[in-house]
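In structure tokens, the next block holds one chain alone, the form predicted alone.
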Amino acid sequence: MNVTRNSRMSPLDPTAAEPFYRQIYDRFRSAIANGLLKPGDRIPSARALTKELGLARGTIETAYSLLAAEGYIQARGQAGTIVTPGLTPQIAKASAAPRTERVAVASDFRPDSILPFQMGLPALDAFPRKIWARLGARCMRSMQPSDMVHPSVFGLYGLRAAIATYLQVSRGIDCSASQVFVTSGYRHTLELIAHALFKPGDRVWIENPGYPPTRDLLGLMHMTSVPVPVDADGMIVSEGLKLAPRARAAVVTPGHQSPLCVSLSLPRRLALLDWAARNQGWIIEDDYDGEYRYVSRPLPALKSLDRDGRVLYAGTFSKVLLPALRLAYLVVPQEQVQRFEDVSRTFVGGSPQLTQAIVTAFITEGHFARHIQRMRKLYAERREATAAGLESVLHKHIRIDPQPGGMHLILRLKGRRSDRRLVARMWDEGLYAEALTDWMVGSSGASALLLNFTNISTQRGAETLGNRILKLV
């Protein structure tokens, strides 16, 4: 194999068990260990290799990051990336990381891998790393002793204020910084709400199909999930009233229903708010990717219609920035601030203050809003390219749902194919997918695949991946 700067890299193996980023990593590591690449040799840029192989740039950068972390290569800015000086083949062989077995379908709902179509990941190649690094360095340099103590369990006040300002402008939510609580993710948010407002035995409406960790977490806290069906207008509130009219709460994703991506219609939003007001119930609005709507402007949040203080608004930085930040937030009604402060003092340890400081600067200096605007445009392009590429290869076997927004595609399987069986086969071939029937409670609905498109950069790349799926259908 020759992978020098001016030569072409031989195609990757689409049938291999290893994901593409691992194949790239293995090739470069082997070339260095065998002396084909020598210390100081320049390797192709991530941009060049992205174009050559037709993969998402994030896939290439993940391989390069792994090589750099293990000392095989060094980035030299405009001078390019080179094999680490002084790294002899003997050293490379001795330092080679042991090959780990590819993860099977993980017990964690979202594994810590990077596979084609992996759900829950934003466009890793499009993250503004240079801006982030500059802000991070500045925050580090300006650290004072007061920044080194235990972080506030409510969240850094500057971040809470920045979130409140952003929500007022972008989501129509009128709130103050004191109503915003910073958490470490959706699960932590839901747990905080449960400790503050629920008790064991309470019944909670959940969407069906709906986000699996919601029902799992409620079950672990000894609450009863009441699956309420979803149609083209979102949760069918009338069905919830039949199933459990005196439920304590409802968990909904009104912007883009998770996973069907439909929006909760205005009549149903008003019906849900009326139910909560009359029954002193709570509505948990999970607005996990409400910014990403491609057919029109993002819809106002359900919380913006709340006049009785019954909606708790949950947002996250995982989808718009990075899951690795482990930062999310919760907006509570003004009357509940004291209750949530009391519960936070008991159950919350606080999130890293340095990370919160960087996110605060990212928002207040305008980078956050610009990043979302860029991603909205990029995702619209990638969604179209991925759908076109997959449809050109798999049109006899699938139908892709039209969706107004979101970060994933829904591929309806024609015939009587099992989505769970196909998902298992895809995992065996190093491809990620989730089965829609795994999001259902009770009788299984139509089989469909959930595939993320944010890290698929070209139609050609989608076609290549589609051909891999075609062999498994």
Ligand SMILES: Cc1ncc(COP(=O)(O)O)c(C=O)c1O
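All of these numbers come straight from a predicted model, not from anything done at the bench. The term rigid core refers to the most C-alpha atoms you can superpose between the two forms while keeping them within 1.5 Å. Residue numbers count along the first chain shown, from 1. Compared with the form predicted in complex with the named molecule:
The Cα position of Leu451 differs by less than 2 Å between the two forms after fitting on the rigid core. Once both forms are fitted on their rigid core, the CA atom of Ala79 lies 2 Å or more apart between the two forms. After superposition on the rigid core, displacement of the C-alpha of Ala462 between the two forms stays below 2 Å.
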The other form holds:
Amino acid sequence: MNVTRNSRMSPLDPTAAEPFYRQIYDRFRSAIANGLLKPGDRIPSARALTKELGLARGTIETAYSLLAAEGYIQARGQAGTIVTPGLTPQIAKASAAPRTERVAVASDFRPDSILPFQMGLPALDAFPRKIWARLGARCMRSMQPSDMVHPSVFGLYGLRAAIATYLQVSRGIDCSASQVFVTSGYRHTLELIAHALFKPGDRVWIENPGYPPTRDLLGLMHMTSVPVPVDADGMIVSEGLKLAPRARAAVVTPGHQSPLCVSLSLPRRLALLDWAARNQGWIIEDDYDGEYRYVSRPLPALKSLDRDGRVLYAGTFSKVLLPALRLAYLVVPQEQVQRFEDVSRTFVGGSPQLTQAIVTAFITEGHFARHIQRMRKLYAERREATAAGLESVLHKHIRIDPQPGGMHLILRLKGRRSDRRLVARMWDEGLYAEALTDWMVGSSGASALLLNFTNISTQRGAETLGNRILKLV
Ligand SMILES: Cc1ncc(COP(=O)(O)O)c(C=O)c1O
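Would you mind generating the form predicted in complex with the named molecule now that we have the form predicted alone?
In what comes next, the whole complex appears, and the chain from above leads the way.
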């Protein structure tokens, strides 16, 4: 058998027990293990192989996705897809995924957009594609002329109402549909808030470490970020009070602090609300993955304690559904609705109507709640499997933080190793990681890797990837 670029692949076996994607996966993997394909060799594009084998494109992409997620192949843009440099036949042999293993990743993403441990992604293989396709087809069929014109800049009313109901039930937030504004993502939400409530030069507390886009965006909009340290109870509010007591706002991730995954303690929640009420300041609650808590039920949102109308709540569908949807939302206090409507008319173009309609049906017909429940269970399992796999191989070099929730692991590097240097080496080898140092303003000496686990389906897979990291430590 030969699977190199200029030769043909022999026909697949339609009577075999393995599905086609698995047969293709196996052929490539054994070609690498046998040395027929060498590190750096180019393999056929998914399009070319689709044509050659006469199969659905999704079948080929599923096989390539699995190979890419497990680190066998890498897409290099214009240069095509190649066998991962540095991959030895021994590794390929040792790391063969067991036959009963689930497909690690979804069948429709472009292999060049995904690396093992890639941050910010939900489990792509677990997305309920069939339900989505059914709802999508139904929404398309029922499109009326009124669905074909510019969408409301505040969001589809049905979606705003569905979000309000969901927030009431799941996050303890009491709000009406008119307080919900649909946006195209967290950054858009933050931008909208800044246009509505801030002026250049305003000081804003941000968490340190914290989500880099928050400080980047505030900086671009001429706000002055005030980095406030975070400990095991979340943002240290007393430090914020010392650093900038008259700040205009605070941006926090109370559910699972981004990136440390700790929760903001109740005393700190109350202290923050008290500060905002006295100071007429704003709290921006970025609740990007509050649902994903594994040690207990999800904590209610900070917004649920907001008696003075000082909290602006930012939610997103990126983690609980898919980042490709580009749908998020903002809940504003009742007294601010008018202001946000005015600003939205100028700064918002509206989000795609059809996507909003599908998400609305998905929520109102109960699929959303079920999906979140399933994902919570799946992520708890994948988190454990990934942590166990990495720990078994890397325990001399790392310590994994215990965390109540979230979608990534924090691997503290022992000794004086630089997280940035290790991350750069991992990127060179086709492994994704982010350095905690890059999420910090100033230096604290903390050195850690941030690794997403939601697309790692087995402990064995994690061990294989751990072995690749081991060579780079
Ligand atoms: C801390 C944090 N906030 C918000 C988001 C959501 O961003 P978006 O809605 O633009 O996908 C993310 C996604 O990765 C995140 O990590």
